[in-house]
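Okay, so here's just one chain, in structure tokens, the form predicted alone.
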Amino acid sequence: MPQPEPSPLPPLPPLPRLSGWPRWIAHRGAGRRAPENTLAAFRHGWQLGYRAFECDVKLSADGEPYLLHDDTLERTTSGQGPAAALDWAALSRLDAGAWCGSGWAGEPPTRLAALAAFANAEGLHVNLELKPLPGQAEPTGRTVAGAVRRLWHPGTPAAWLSSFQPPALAAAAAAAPELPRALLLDRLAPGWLAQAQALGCQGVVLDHRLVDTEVLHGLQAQGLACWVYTVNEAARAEALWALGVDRIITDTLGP
């Protein structure tokens, strides 16, 4: 005999707000509007009205936390080859703006310390994605967490740490357990929710295509927030707000 259809889940109540975090989070500084992960992008995003930002943090060869998404330099800088090969002195001399347009030429890569100074001055909310180079998950988590503890001023919004790599989050938790953390996911493998809980996360950041009411119910039942990436179509954003997601990371929407 055919099995009865499962009963639909009841509607979700609104998720609680997160200590004043704006709903919209600008991807890599200002989305597609400026050279990603540069201080120029954060300034441009701020001028556009964003007050919450996402960016990628990794370590130079000499252990300096700085902003870069890729493991190689060609796409977004004037450099060549693996990012792991250069110390901060060499990285700081690269052009990280010209690829995005001649008006951005000469913009250098950004140290985490420079971003912290801007965030402190403007009271910005920042989601730092731990983006370790190969074999650097634990040092990256430990170093970035320690830098955030040192660089972010008391009384300013706390930086969130997120990562696809659980060892980076675990190392960050050991170094600075008071900092909020989120597990990044591009698929829902068995045990994903338990893993987020085991890491002491306050939320998860999901590929928006993974989100449905059942996923949100599971997160809410555990007191975890749900952020989604990277949403660039207004209709999709409205559907996600209606479902009950907490925050949206975007290249093109928002303010």
Ligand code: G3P
Contents of the next structure:
Amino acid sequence: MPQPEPSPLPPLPPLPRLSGWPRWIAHRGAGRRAPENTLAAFRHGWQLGYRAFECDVKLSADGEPYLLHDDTLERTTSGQGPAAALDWAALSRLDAGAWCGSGWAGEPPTRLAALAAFANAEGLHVNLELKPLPGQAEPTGRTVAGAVRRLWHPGTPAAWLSSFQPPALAAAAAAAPELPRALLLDRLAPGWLAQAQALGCQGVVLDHRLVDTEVLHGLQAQGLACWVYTVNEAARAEALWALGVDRIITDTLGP
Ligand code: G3P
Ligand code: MG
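The form predicted alone done, now the form predicted in complex with this ligand:
Zooming out: every chain and molecule, the one shown earlier first.
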């Protein structure tokens, strides 16, 4: 027998913890418009009008938090092979812009400390995705959370930490429990909502294809925010806003 459709969501007041967070979040700095996860991308996104940004953070071989999506270097830098092989001194000499176009050549990889300086200067809203290299979930969560605690000024919007890897979030929670956290999900395995709650998350970041009214009801009943990634079609974004998602991570939409 077909299940009845869940009733439409009643309007809810804005979640206080999201107060001030812009609706659109630029994926990897400025989406597809600039070399991902570089300061140049953040600057470009800022010029385009974005005031909230997502990026991917991992650790160099000597424990420096910096921005990189892949586990290997060749797609987005002038380096080759596993990122795990290089310390920050070696990483900092790579070119992280030329792959995106000659106009971006010379842009170096970005340390979290450099992003923090920009975030503090401009009051950016930043979602740091903990993107650990293999076997690095706990040190990445711990180190990034500790670094955010040191580097973000009290007046700067709190950085949200998110991850597909629960051990990274758990380590971040132990190191800096005051930082807001979100569980990233690309599928809804049994117990996903309980897992987000057990990690003390204030929200989840879902592949947008997972969202429906039942999922949103479940989240809202627990007081959890729902962010979605990565939405690049205006009609889909409109449908998601109408469903009641809280924030959209995008490569191409927004301001
Ligand atoms: O944080 C949302 C999104 O960035 C997760 O996927 O692979 O683009 O890091 P990915
Ligand atoms: Mg990401």
